[in-house]
Structure formats: C-alpha cells, structure tokens
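The data below hold one chain only, encoded as structure tokens and taken in the form predicted on its own.
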Amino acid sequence: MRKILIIYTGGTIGMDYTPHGLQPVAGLFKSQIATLDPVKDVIVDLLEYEQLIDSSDIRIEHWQRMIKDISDNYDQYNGFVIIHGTDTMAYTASVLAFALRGLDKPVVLTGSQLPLVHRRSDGWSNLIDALFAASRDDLHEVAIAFNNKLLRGCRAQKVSTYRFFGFDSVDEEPLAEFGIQINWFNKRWLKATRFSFAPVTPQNAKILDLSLRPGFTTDFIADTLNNTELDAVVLQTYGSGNIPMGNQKLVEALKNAVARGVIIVNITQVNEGRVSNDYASSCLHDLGIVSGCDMTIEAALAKLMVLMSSKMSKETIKNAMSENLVGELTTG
C-alpha cells in the first residue's frame, strides 16, 4: 500500500464563494475531498496550513515551510501533492525543483481555475491526477499536472487566466497525458539520483529581473544597473538573445555590473526558443553575461536563489547556470 501526503497551502481550490468574491475557508477542502472515492492501493493523509496562502503573496518563508514539510515527512511517505495557487505555481514548483537535491521520489503540484464547490471545476481532475502521479515509484522529480498533463516543474508557465488550459511547457514535452489511458513517458523522466536526499534551504538574495523593452526602459535598466546593489540579474532580451549595442550607456553598465561580481543571465522573452549567439547584438558572452539557454523566467530566478543559497563561490553558479541540472534546459 502506497501513502501519498497532500500538503493543501490554499489556491482557489479550496476556496468559496463570498459576497467579496472567492476566499479560502479553512477546512472545506477536506471536506470537499472526503468525497472522492479513494485511489486503489493508495492511503492518502492531508497536512493543511493554519494560514492558507493566496499564492499571489507567496514568500521564500511560504517556500521554506513547504520543504521543511517534505523534509520531515520524506521517509514516511512515497509520494507528495501539494495543492497551491495557479498564480506562482511555477515559481513554486521551480524553486522545489532545485532545492530538493537527491529527490527520488515525485512532488507533484496541482491546483484549479475553479473551485471545488464549482460543478465544473476542473480541481477534480487535477487532483485525481496529480495522485496518480504521486504514486508512481519511477517519478524523480518536481512536476504539475494540469489540464489532462504533467509537466516538468522547471519548465511549466502560467499561460492562461480563463482557460482550463492553465499551464504549458513549450520548450519541453509533457512527461504524462491523462486521457481514456494514461500515457507515461517515462523515457523523458529524470533518472533517478545517485546522492542522498539532502534538500537546500533557499535564503534571500538581491536578485531582479529585467526584461528589456524599446525606448525609456532601456536606460531605466542602465541606471538600475548602475544604481543598486544586486547579486544577480535574469536580463530577459529580444529574439534569440539580442541587446541594442549601440546603446553605450545599456553596454557600459552590464560591464561595470560584471565587473561588480554581478551575476547576469541571459534569457529570452520569447516563449519558444533559446538564447544563442548567430547575431553579433547577442554576443553577450563577451561582456561576461551567462547564457540561460532556454530556461524559462521562473526557472532562472529560482536557480539562482537556490545555488546562492548553497554557498557556492559565484564563479561556480556562473558555469551552473548554464548546466543542465534537474531538467530545466535544453543541452546541445
């Protein structure tokens, strides 16, 4: 028999309606999943939070609690839900992703665009989903499934407010859809760790991101630059990684970043596609700025608090941003 945890942090899940609009109320989703019938061969316990969390107010104390919680409970149980707010589900499941070294067995968020009281909800599904997920024994990973799909944690954006079709992952294939089958592709799974499980702790850093747009903002960025005091930088650029060079004042302060020990990664605000350098703007390796390969925005911003948070000299995350490390880019 297989034992599953369900950690419930909030969301619009478990929430009701209200003469003030949709809000958590404690205890109703265990009410509400005291009705499914349960998943054979598996026993399921909840651990809900006192405070539930609107995941728009999520914090790295949010995220703090949510491993200590695994941590804890690692040894008594083959597999973990957590149910979260579609809002920061990502930059939740990104930070997991990283800083829980050495996992071997899933962690597997879901959430819902419509409460469980809603006779449409598609939180069903997800749950029932995310459950089956849980239970399996060759899972390694942090993932959401959502819509019908699992999706790799560090891979998977919010793409949609109104559509059941929450979540994608345009760079990287599903690892499951559940339809009349379940289809698992585990060939795309992560194989499992040869370390111990030994979770990272994230600490706070002075990390920003910056997405480059045409006109005032770019000297915003310059000044910013030159004007606070940061560890690091996710600098989202045009295409396939483009600056405007000719803007002088823009070039001069990256440099004078990185010569700060300002750490900077390169990104693409595209949806599809990587960085790389087929154009001489986005040569940006010469000024000393990391490639982000493909990674999405939220992957690259919890990458980088998480290996800050692991002591490592910044020399060594500069050459880690750009390695493969729980599945969050695309090598070659």
The other form holds:
Amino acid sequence: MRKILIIYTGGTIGMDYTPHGLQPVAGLFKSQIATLDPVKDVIVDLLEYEQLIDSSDIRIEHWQRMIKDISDNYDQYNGFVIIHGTDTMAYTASVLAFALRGLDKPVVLTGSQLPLVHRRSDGWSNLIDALFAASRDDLHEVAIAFNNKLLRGCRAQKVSTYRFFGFDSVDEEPLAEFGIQINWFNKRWLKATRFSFAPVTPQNAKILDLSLRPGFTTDFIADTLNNTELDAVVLQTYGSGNIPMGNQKLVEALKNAVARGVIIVNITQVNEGRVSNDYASSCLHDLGIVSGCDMTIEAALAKLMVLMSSKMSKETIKNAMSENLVGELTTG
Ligand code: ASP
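For comparison with the form predicted on its own, please write out the form predicted in complex with aspartic acid (ASP).
The next block holds the full complex; its first chain is the one shown before.
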C-alpha cells in the first residue's frame, strides 16, 4: 500500500468566513476531508501545523520546518502533498525544488481560490489532483497541482487573484493535465536523480530584488546599490535583458557592486522569454552580471538563497545561476 503525507500549512483552502475576513481555522481542513476517499490503495496521513497561516506570513522558518518534516518522514512515505496559501505558493515551491536535493519522490503543493467550506470551492479537485500526482512513482520533483494542471514548481507563478486559473508556467509546458482522462506528460518530467537525498536548509541572505522602472531608476537606486551591504541582487530588466546603459550612475553602481563581490543575476520583467545578448543594452556579461535565462523571480530568489546556504564558492554559485539544476531554466 502506498502512503502519502499531507502537510497542512494554511491558506484559503482550510479557511472559514469570520467577522475579520477569511482565516485559517484549526481542525477544519481535517473535518472537511474526513469524508473523502480520494485515491484507491493509498493511505493518507495528515500533519497539521499548530500555527496555520495565511501564506503572506510565510518565513524562512516555515520552509525549514517543511524541509525537516519531509526529511524526517522521507522513508515512510511515497509522496508528499503540501497544502499552502496561493499568495506565496510559487516561492515555497521554488525553495523546496532547490533545497530538496536528490529528491526522488513527488512533492506536490496545492491550495485553492475558494475555501472548502464554499460550495463552489476549487479546493476539492486541486487536492485530489495533487494526491494523484503524489502517488506517481515516476515523479521525482516539486510540482503545483492547480486548476486541472500539474506545473513544475520552480516555473509556476500566481497569475490571478480571482480566477480558478490561479497559476501558470509560461516558459514551461505543464507536467500533466487533469481532464476526463489524466494526461501525464512524463517525458517532460525530471529524470530520476543519481544522488541520494540530502536537503539543504535555507538560511537568511541579503538578496535585493531590484526591478528597473523608467523614471524610477534614479540616483537613489544607485546610492542604495553603492551603500547597502548585499550578498546578491536579482535585477529584473526590460525586454530581453536590457538596462538603461545611458544611466552612467546606475551602470557604475552595478559594476562597483560586482567588484565588491555581490552576485547580480539578470532576469526579464516580461512574463514570457529570456534574457539574451541581442542588444548593446543587454550585454551585461561585460559588467560581470550573470544571466538568469528565463527564470521566474521566485525561482531566481530561491535558487540564490539555497545555493548561498550550501557550502559553495561565489564563482560556483555564479556559474550555477545560468545552469539548469531542476528544470528552472531553458538552456541552449
Ligand atoms: N491569502 C491566501 C494565502 O495565501 C490566499 C490563498 O490561499 O488563496 O494564504
């Protein structure tokens, strides 16, 4: 008999309507799913966190706890489902994708736009799809099950606050589609790993998420870059990786930061596509800035945080930022 552990962290799916708005209620998720007999021949256990949260409250400590809970239960279960709020689910999925090194079992995150107590909740189908995905022996990665699709966790982003179509992964095709039939696109799945399971515990790092905006890329930004103690910057640039090269102060500040040992990673603000060297204003390699290809902001931040939490040299981290580790970016 296969076994799945559901780790319940909070989120709308298990919330109830209160005078203060939607809030997680202890025990409610458990009582809602008690009647459910979702996947045949699978034993499902529930680990409910004492402090259920709206995922806007997620902190590094929560990721550390999830990683520990998966590690502690790794040998006892065939797969894991993490119940999570949608607001930061893509961040958690990305952190887990990089932190759970050597993962050879499914870890599937899900949640919902409407709570289970609502008659039209999308939570039921999301949960059942997640359980189906978590029972697959050939899925060796972190994924998000949402709105009839299974998405690679480190490629997914929240795209709607009000549609059931809450998540998408524009630069990567879905891993499965749940219709009348389930289409498992297993050719797209990560291959089984050669490494043994050795999770990394993410630690705090001083990483700046800096999105360029016309009219706002001012002296203040350059001064901040020059005067702030930083480990890394994710630079969200225009189009195919362009920055205002005419802004000498900014360019100098970026060069200075690189010279001080700050790792700067270039990703595009545009939803679809990657940074390139097509324009004079996108040749950031000459400034010592590393290409993040088509990584999402969630993946870029998570990857930096996890790599910095492992014992790797800065040079190795810089190289790894442009390499495909867990399907987070498109090379070639
Ligand atoms: N604010 C909620 C959360 O992220 C939204 C949701 O779950 O859909 O916890």
